[in-house]
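Only one chain is shown below, in structure tokens, and it's the form predicted alone.
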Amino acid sequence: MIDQIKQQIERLRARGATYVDTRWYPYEETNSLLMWNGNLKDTSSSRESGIGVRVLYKGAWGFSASSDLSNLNALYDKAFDNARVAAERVTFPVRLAEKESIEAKFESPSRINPFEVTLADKVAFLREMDRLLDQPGVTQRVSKLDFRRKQIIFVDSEGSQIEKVITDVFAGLEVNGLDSEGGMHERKFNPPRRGDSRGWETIDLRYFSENAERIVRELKETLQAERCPVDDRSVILLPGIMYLQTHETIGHALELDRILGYELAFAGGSFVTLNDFGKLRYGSEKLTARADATLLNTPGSFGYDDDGVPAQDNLLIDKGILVGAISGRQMVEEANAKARRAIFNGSSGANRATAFYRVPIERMTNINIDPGNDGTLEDIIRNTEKGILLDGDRSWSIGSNREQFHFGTEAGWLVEDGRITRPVKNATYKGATVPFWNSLSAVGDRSTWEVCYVANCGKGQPNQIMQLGHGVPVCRFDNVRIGE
């Protein structure tokens, strides 16, 4: 197949394409469950394979794709007969950065396959779990798993080929709650990435049932609270959401073509321009930002992207200053051209596509800050005089441009004069980006900072849902508005 799709590219070279990649899928498959109130609602296993092919021509794009391999000159056909018809319409002519040809493997780590485990084997672990949860006052209990597995190879016409083998294991637990008033809480768990591998092997019974029964007693604690108050006070944001945080008003709004303005028709642009980069205080000094893409173990790192670029370590905000973006080849040479100087210095290789039926476009890959200087937890909390300790994302409301922000937490304990008073429920707390990143007055150190998996972020039209990673510190914002 690969010397087919060599020929194949070469076919399309000599009609006069000045660029030409392919992405086989030989497999990609997947397996869920989901217990609810101990009934497995869900057991469903996929798998599919297929190719997707694009063409560059005269400054435009075409791209096909089809499961069905049996006649490529056709596959190929479509996708240089669609970039030949854009090609006469094209506005701004495509450019590519320069990038090395490559030849190499990656292969994710992963001791167990997933999908070799029997399926006994996983519902005895979501019994236990549904055990655990079923408590007095949990109204609702859900725990699941998800698997996913595929080989990509890549092959484009500047001569590189690349394989890649990904393997990813999602787990969540999750209860509910009635309050006095009729008011429903939830409480989830979503372990963040442990260990160096991510295979089956990631799902620890033990690890998952200390979980288990703190998030029971802490649903309860909320069920218990009173509301939280309306009031300007310190946020000092666990992991649990302040990945969200990291995720909304950094991840999204720092993606190349969303400051481009190529999202704003259905997951918005960003109130980044190209003049912001290297001027703009996104936030205080405190504040390091990274797209890193070489963390060994978490679904933001894939050895490299679907430009054939490889995986980097990306600094996005240095000490406060807006330097990066999330970019890939073709974006990097429009913004440099659009801003007439040299802003970025070739691809961050991030330019993922979710599917061999799906065009690749920048995607996070671990949008990570920087652990600090200002302690643990417990420290953080002692020189905190008035605030307020939040976790776990309940909802979410951004600005379309990625401007503000209104968050809604899971659990919130308000802090008085050094010391954890009382937990509260309907913790919200809210802010414009820019200013509430420059309150960011401490961020604790490496004991704090965890990596959280986002298995269902979207963007795109058609819609295109990608995996990633977060590694987030405990970070406390001076001033914001909470209860609101």
Second form
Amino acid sequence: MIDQIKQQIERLRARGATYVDTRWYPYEETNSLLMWNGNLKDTSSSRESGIGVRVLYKGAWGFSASSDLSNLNALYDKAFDNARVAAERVTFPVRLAEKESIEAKFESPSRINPFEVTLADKVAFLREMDRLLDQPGVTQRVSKLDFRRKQIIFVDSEGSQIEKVITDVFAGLEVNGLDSEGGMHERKFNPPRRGDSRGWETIDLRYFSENAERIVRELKETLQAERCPVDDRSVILLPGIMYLQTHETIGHALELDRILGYELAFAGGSFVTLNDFGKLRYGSEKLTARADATLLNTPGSFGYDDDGVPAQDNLLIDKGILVGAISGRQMVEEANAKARRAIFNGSSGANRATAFYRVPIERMTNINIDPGNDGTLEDIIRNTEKGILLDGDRSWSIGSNREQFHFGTEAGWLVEDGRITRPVKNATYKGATVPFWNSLSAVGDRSTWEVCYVANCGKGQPNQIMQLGHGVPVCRFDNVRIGE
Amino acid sequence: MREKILQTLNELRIYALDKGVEVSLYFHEEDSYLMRFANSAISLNTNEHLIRLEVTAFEGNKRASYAMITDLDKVNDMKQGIDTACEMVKHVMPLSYSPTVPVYQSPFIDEGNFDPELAQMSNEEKLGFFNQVVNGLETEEIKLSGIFSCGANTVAAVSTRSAHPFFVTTSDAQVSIVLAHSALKWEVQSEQSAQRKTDLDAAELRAELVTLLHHYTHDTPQQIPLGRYDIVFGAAAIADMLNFTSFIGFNGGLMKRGYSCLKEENIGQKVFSEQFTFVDDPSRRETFPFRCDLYGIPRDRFPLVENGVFKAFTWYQDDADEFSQSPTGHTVPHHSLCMAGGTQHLNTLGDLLKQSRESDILYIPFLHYMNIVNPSKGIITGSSRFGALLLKKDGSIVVPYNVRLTQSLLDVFGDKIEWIAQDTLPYNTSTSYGARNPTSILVPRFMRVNDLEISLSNSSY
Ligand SMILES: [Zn+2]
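Could I have the structure of this protein in the form predicted together with the partner chain, to go alongside the form predicted alone above?
So here's everything in the complex, that chain up top.
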């Protein structure tokens, strides 16, 4: 098969294509189980295989994909034809940043392949979780397991050939309950990534059990609590909401395709301009953010991106100053040319596609905030006069240029004079992105740092769902409007 | 193609019967084309032809499913898919209720909403259409973005319970054209949904863009003060809010799980404005309808709200099975939601701008990134995007920076409605997540709602 792919690539090169690549997925398999109030509502598996072909011709992209490998000529011709028509409307001919051509293999670390674990063992885990969540006051309880495994073979016209096998496990628990006014509240546990691998071995029964009990306890507290007041306070964000703040107002805002206007038809743009790199004070001096695709245990690590560029660990924001972006080979060339200066030194290795039938676009890897020097969570609470401690994502809505946001959280506890006083329900906070990050006044130490994951980040047309991670500490921001 | 699909499904059905297992088979085929524009260029031109088969196996109260991307020639692979689902179902846990197996009482074949002219529009035609809409509107700084998405979509199903098949094929297109200023960052948009090629109307798209561009290129944008506004929503914003209302309002299963702003006792009560009528109407071809559901229940006009009175919850088969309710024929990839037009004669954005007004009116055509803040109270939040305008009572028009609205849907469609435009149009709500599923909601062009609060107002774009 690889020889046939190489022949097709050469054939299109001979027709005038300046670049051709192919992602062949021999397999991509999934297995999902969902238990809702004791009922195993969903037990499903899937398997797909196919091939996606990307062609650059006269500065324009064409793409075509099919699950039918019996007529490669037709598939490659279709991709070429799509590029040929696209070349009729080119404003900035696509160029690709230099990279080394490599032959390489990557396999995500996994000690126990979840596809070799029996269905009976998976069901037993869910039954145990369901039993723990089945408590008075809990009206809905959900436990779920989701496993994915895929093999990708990447071949391009520059001589690269890369094989990847990626395995991921996503598990989660959720409880819901009704307060005295009939209002619904929720509490979730999406386990932070621990250890150095990402297979079935991450399903640690004791860890899940402890957290099942915790979320039930915290839900009950919320159900009894008074409404969150409308107020201006310091907000202390635990990793369970800090990851989403980072995702929405640093991650998406720093995708270079958004900055260059390639998502204006759908996902939106970014308030960041090319002029801002090296200058914009994005946050306070306590803020250092990075895109680190080299962490071992998260779905934001993949060895090589779908341009064939090796995974990297790059600074995005250095002590508050914007210095980097999330990028692939195409966008860095265009950004440097438009800015008339070399802002970016090559691709940051973040171009990924969600399936063989989608085209790679700039995606977050692991967008992390470095731990700080403001101590433990207890230290930060002790040093807060009037605040609110928040955790758990409940709702999120962000302006189209990522310039402002509104978040609702699952749990909130008021902090007065250095100690937690009482829980509140329906906690929300909102703000404008740059002033908010500039109000960052405390960053927790490594003891507060957790690697959270996002299993369903949507972007692009046709739409693509991507998995990635966020390593974040507890952070405190001052003078934030809450309760609206 | 129909014959080959039905033949294949029948062969698989016989295979399952011979094995003595109970299965339902769900087949999906898409031929999808998408031309995407950004920075005034074609940034991506793509197509996918994909066939998916999902096998659901039943064994008493147990159920498991196996999905695959496949080809019609790979019958043996599909048979293995049946084997896999049947092996899985042995090891799962029984449900506390008995899941219904689909039964089609007679063959259901619907090819009436397929227009090959639309499904197979060439690359050149699509580019030509775009050029026609934006000819002369782009500048060095005002750049074109957008999509032309079109395709053919086929859903077919059969089960071991009956030999009759289910087969629906449709054609669809979604056009979205954005003109955005690369330095000032404002954006204006015009959109269209098509089921037939003749639904496409370049002149109409162009007229809306020209009107919006006139204001966006001549006026200086302003941060408008926080407070309460009389708001006219455009079709996109109305459709998005209706989608959320049907999600956290009318879905019986979610209501039973406490995730709804409507309760059982609300049935028969006036919950919304008397001007508000909202139905599921599969007779409307613009909604890419299913006139039979996947469990063989015929689908007819189903009132959700009539003149403000909440009429009924919708029950998906699985929720109906679990909560001992009668299914309402809503187990389909999408419903045919239609909001009735009102009495206000306004056919275009130009008409709205010219209308005399006794107070300032904020026009919000589109709400970006809507999310549910509190489902029990129906509270959603989202930000304006794509061409908002502040229509001053003195007749002048101001361009506002985007604003955030955090509001209960019960209020938006409640007594605060001042008027609803008479004219309705299909607004395409398709997302391109996963398998193709063309969807649109019939909505009035405009709806005015008084006294809504703006909770955040940007100082720039
Ligand atoms: Zn995202």
